[in-house]
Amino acid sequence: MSLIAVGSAKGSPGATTVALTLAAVWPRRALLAELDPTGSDLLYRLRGVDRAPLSADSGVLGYVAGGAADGGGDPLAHSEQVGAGLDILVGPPPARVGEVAGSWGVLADRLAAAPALDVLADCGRLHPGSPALEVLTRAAAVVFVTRPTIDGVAHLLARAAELAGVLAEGTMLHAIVVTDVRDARSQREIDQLAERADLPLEVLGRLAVDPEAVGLLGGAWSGRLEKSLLIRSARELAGKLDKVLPVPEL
C-alpha cells in the first residue's frame, strides 16, 4: 500500500520515536521499518513480546538476504512484534550496515509494494548523499521531524529546499514538530517561513513531549499510555497524514 518515510534534518529531534508512535496508532495494520543507514536504534531500546532481545539477523538483514530466494516475500515474515503487537522490521546494528549497502532502493521498492500493509520507514537523518534518499524517492509521503529551535527550523527549511529537487514532481513534504503540547506558535511560524521560501512543505502538527509515555511504548499497552499526551497527539497526526496519502490503485 503506502510507504511513508520519516526522518530528521538535524541531530536527534525524535524521528525514531515519531515513526514508532505513528506506527503504533496507525488506522490500519502498519509495519515500522528501520531504514536508517547509520544502523538500528530500536535493536537496543526495545524487547519482543516475550521480553527477549530483538534479533539482528532477522529484520532488514533477513529481508535482504531472503529476497533472491523468495522474490521479496512478505516483510512481516522477517519482522518481530513488540508491545501490544506492533510489527517492527528492525534495522542492522551499526557494525553491519555495510551488508545492506546498495540495497536501500530495492528494499524501498519491495516495502512500497507490500499488499494490505502501510510501512512507516525510519530513515534517520535526511541529508544530500544519504543512502536513505533511495527510500525517499519511492515514498508516498516524506515526513521531517524537528524541534522548534532556531537551528532546528533552519536545517528543516534547508533540507526541504534540497530535497524538493530530488523527489518526484508534486511530492509534498510534511513536518511534525516535537514540542510542548501548549506550543501553539511553532506550527504557524514554520508554515509561514516555508511559504515565504516557496517550499512544498506543510506542518502536520505537534507530537507532545512526553518522556514517561515514550518509555512505555515498548511494553504492554496500558490505560495510562492510551490516555497520554504522546498517544493522543500521535493519533491526531496519524489521521492527518493518512488523509494526505494518495489513494492506492486497485
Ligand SMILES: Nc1ncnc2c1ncn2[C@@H]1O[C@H](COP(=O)(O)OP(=O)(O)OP(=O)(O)O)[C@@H](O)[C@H]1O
Given for the second form:
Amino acid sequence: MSLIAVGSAKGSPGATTVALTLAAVWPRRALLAELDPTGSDLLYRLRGVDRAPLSADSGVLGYVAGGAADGGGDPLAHSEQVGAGLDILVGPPPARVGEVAGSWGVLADRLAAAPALDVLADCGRLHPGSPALEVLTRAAAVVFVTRPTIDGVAHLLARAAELAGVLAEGTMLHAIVVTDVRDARSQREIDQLAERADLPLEVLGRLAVDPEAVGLLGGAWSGRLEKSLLIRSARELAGKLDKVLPVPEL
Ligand SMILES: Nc1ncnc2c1ncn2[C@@H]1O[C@H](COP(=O)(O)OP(=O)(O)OP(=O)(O)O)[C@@H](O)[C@H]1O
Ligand SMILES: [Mg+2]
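What would the structure be for the form predicted in complex with this ligand, given that what you showed me was the form predicted on its own?
Time for the whole complex; same chain goes first.
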C-alpha cells in the first residue's frame, strides 16, 4: 500500500520518535521500517514483546538477503513485534549498513508493494546525497521532522528546496514540528516561510515534547502512554497524514 518516508533536516530533532509513534497509532495495519543509512537506533532502544533484544539479522538485513530467494517476500516475515503489537523491520547495526548498499531502491519497491500494509520508513537525515533518496523517490509522502529553532528551520527550508529539485514534479513535502504542546505559532511561521520561498512544503502539525512518554516507548504499551500528550498528538498527526496521502493504485 503506501510507503511514507520520515526523516530530519538537521541534528536529531526526533525523526525516529515521530516514525515510531505514527506507526504505533496508524489507522490501518502499519510496519515501521528502519531505513536510516547510518544504521539502526531501535536495536538499542526497544525490546520485543517478550523483552528479548531485537535481532539485527532478521529485519532489513534478512529482508534484503531473502529477496532473491522468496521473489519479493512478505516484510512481516522479517519483522519483530514491540509495544502494543507494532511490527518493526529493524535496520542494520551501523557497522553493517554496507550490506544494504545498492539495495535501497529494490527494498523500497518491495515495501511499497506490500499488500494490506502501510509502511512508515525512518530514513534518517534527508538530503539529495543520501542513499535513502532511493526510498524518497518511491514514497507516497515525504515527512521532515524539525524542532522550531532558527537553524533547524533554516536547514529544513534548504533541504526541502534541494529535494524538491530532485523528486518527481508535484511531490508534496510535509513537516512535523517537535515542540511544546502549547506552541501553535511555530507551525504557522514555518508554513509562511515555506510559502514565501515558494516551496512545496506544508506543516502537518506538531508532535508534543513529552520526555516522560518517550521514555515509556521502550516498554509495554500502557494506559499512561495512551493518554500522554505524545501519543495524543501522534494520533492527530497520523489522521492528518493519512488524509493527504494519494489513494494507492490497485
Ligand atoms: N517528542 C519528544 N519529546 C521528548 N523528547 C524527544 C521527543 N522526540 C525525540 N526526543 C528525544 O530527542 C532525542 C532524539 O530523538 P530521535 O532519536 O527520535 O531523533 P532522530 O532525529 O531520529 O535522531 P538521529 O539523527 O540520531 O537519528 C532522543 O533523546 C529522544 O528521546
Ligand atoms: Mg533517528
